[in-house]
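In structure tokens, the next block holds one chain alone, the form predicted alone.
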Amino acid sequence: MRVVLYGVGPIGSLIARLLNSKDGIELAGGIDVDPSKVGKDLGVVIGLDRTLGVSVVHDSQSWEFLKSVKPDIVIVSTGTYLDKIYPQIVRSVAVGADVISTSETLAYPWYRYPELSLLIDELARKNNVRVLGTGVNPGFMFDALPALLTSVSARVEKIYAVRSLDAAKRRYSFQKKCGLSLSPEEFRSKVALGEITAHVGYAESIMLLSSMLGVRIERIVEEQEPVVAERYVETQYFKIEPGKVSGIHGRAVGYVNGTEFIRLDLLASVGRKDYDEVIIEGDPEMRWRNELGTPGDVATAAMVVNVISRLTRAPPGLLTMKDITLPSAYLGDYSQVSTS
């Protein structure tokens, strides 16, 4: 199975290294815009101790490159917003490749980008390929996992999911987008201007989860606020004085018939305890909790790699996690996975 990495930053490189450890996978090259990576061997760029004999090309050369390589799958890890990565998806689909992307807004793209979603779906069907956005969140913690837990529910009245994590353990780009070391006023201003995003995907998770349950969400409220340090703390990248931002508290609520049905809470700050929790009110009552937390980067990479075996058996078109069979770790030989 021939795979091209579209974007070889921290997440793309992590995905590539995991793919390289799998039987039946051939890394056929990479695409990026970073001049320090373009022209270099992909193995060197992603941090292997050996070369792979394939190079990283510039995004401006991607169309000719993809046509010459003819990959089975393209992994797109270049951006959050679908309108920004749309050309990359189109090029990949046009050469007959399935696409898996870590773009948060592609997890349920009809919410923010209904027109682009229609165009991608039509092009994917025309080329008999599949396009899927997934990862750890959206893609699992706030949507696919709660949906799976309701499999034994006779009645569901409300779903509450919490993701708590120590921001100091996350990579630089995550800490930066959460506004660490800014003043609360700077945080709010930069979020309003789009200079930082904090977490993106609350609404996508609510829409994805509700679609799995067959429930129509009538209204979604999303909000994020800074967590302010009460004492001096620091990370590998930031020194945070008291009164400065040490993390975020994001939340979203999805309403059905005027009543809160899905509530999501993301708490990410320096020194916070790692854990994940899902509470389902109904019959029976259920509480699932992971006391260790879920490391976001490796979990995202694992989801992207593991879902390949399910994606290739799904119908063509623009898909979500709702449209593939129950995911799991795939420990077999990828050369045995059908790419038809």
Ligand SMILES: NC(=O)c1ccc[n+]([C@@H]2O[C@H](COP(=O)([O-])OP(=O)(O)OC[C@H]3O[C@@H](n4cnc5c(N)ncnc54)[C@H](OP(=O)(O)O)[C@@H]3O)[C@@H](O)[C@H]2O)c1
Contents of the next structure:
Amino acid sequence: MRVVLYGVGPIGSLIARLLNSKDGIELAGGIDVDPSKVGKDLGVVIGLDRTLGVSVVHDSQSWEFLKSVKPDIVIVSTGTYLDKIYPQIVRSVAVGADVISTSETLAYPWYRYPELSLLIDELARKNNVRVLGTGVNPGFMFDALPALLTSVSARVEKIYAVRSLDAAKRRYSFQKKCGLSLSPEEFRSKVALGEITAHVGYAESIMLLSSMLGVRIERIVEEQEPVVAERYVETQYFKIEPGKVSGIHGRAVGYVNGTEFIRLDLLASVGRKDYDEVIIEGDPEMRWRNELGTPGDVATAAMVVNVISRLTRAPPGLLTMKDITLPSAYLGDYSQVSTS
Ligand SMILES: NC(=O)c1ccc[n+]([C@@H]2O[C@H](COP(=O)([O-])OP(=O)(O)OC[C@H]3O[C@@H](n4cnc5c(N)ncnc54)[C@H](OP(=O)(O)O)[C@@H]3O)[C@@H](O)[C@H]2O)c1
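Can you swap the form predicted alone for the form predicted in complex with this ligand?
After this comes the whole thing, all chains and molecules, with the earlier chain placed first.
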């Protein structure tokens, strides 16, 4: 199975290293815009201790490159917003490749980008390939996992999912997008201007989860507030004085018949305990909890790699995790996975 990495930042590189450890996968090259990566051997760029004999080309060369390589799969890990990554998806689909992307808005693209979604769906069907957005969140913690847990529910009244994590353990880019060390006013203004995003994907998770359950959500409310440090704290990258931002509290609610049906809470601040929890009110009552938390980067890379074995069995078109038979770790040989 020939795979091209479109975007070899931290996530694309982690995915590439995991793919490289699998049987039956051939890393066929990378595409990026970062001058420090373009023109170099992919193995060097993704942090292997050896070359792979294929290089990272600039995005401006991507069309010729994809046409010559003819990959089975393109992994797009370049950005969050579908309108920005749309040309990358179109080029990949046009050469007959399945696309898996970590773009948060692609997890349920019809919510923010209904017109682009239609175009991608049509093009994917025409080329007999699939396009899927997935990762740890959206893609699993706030949507596919709660949906799976309801498999044993006779009645579901409300779903409540919490992701709690220590922001100090996360990468610089995560800490920056959560506004660490800013004043609460700076945080709010930068979020309003789109200069920082904090988490993106609450609404996508609500739409994805409700679509899996066959429930029509009538209204979604998303909000993110800064968590303010009560005492001095620091991370590897930021020194945070009391009164400054040490994390975020993001929440989103999906309403059905005027009442809360899905509630999501993301608690990410310096020193917080790592854990994930899903509570399902109904029959039976259920509380699932992972006391260890789920490290986001490795979980995202693993989801992308593991889902390949299910994606290739799915029908062509623009898909969501709803269309994928339950993913699990895939430990087999990828050359045994059908690409047709
Ligand atoms: N769904 C999930 O659970 C999940 C989890 C983790 C991450 N994500 C998302 O996955 C994406 C990748 O994460 P990351 O941390 O690796 O992001 P990143 O640090 O921004 O890396 C993205 C890479 O793609 C390059 N790039 C940007 N525009 C490009 C283009 N037009 N063509 C080719 N390459 C391009 C970037 O170059 P420059 O640096 O020069 O711009 C960079 O090398 C992000 O959008 C992130 O939010 C989703």
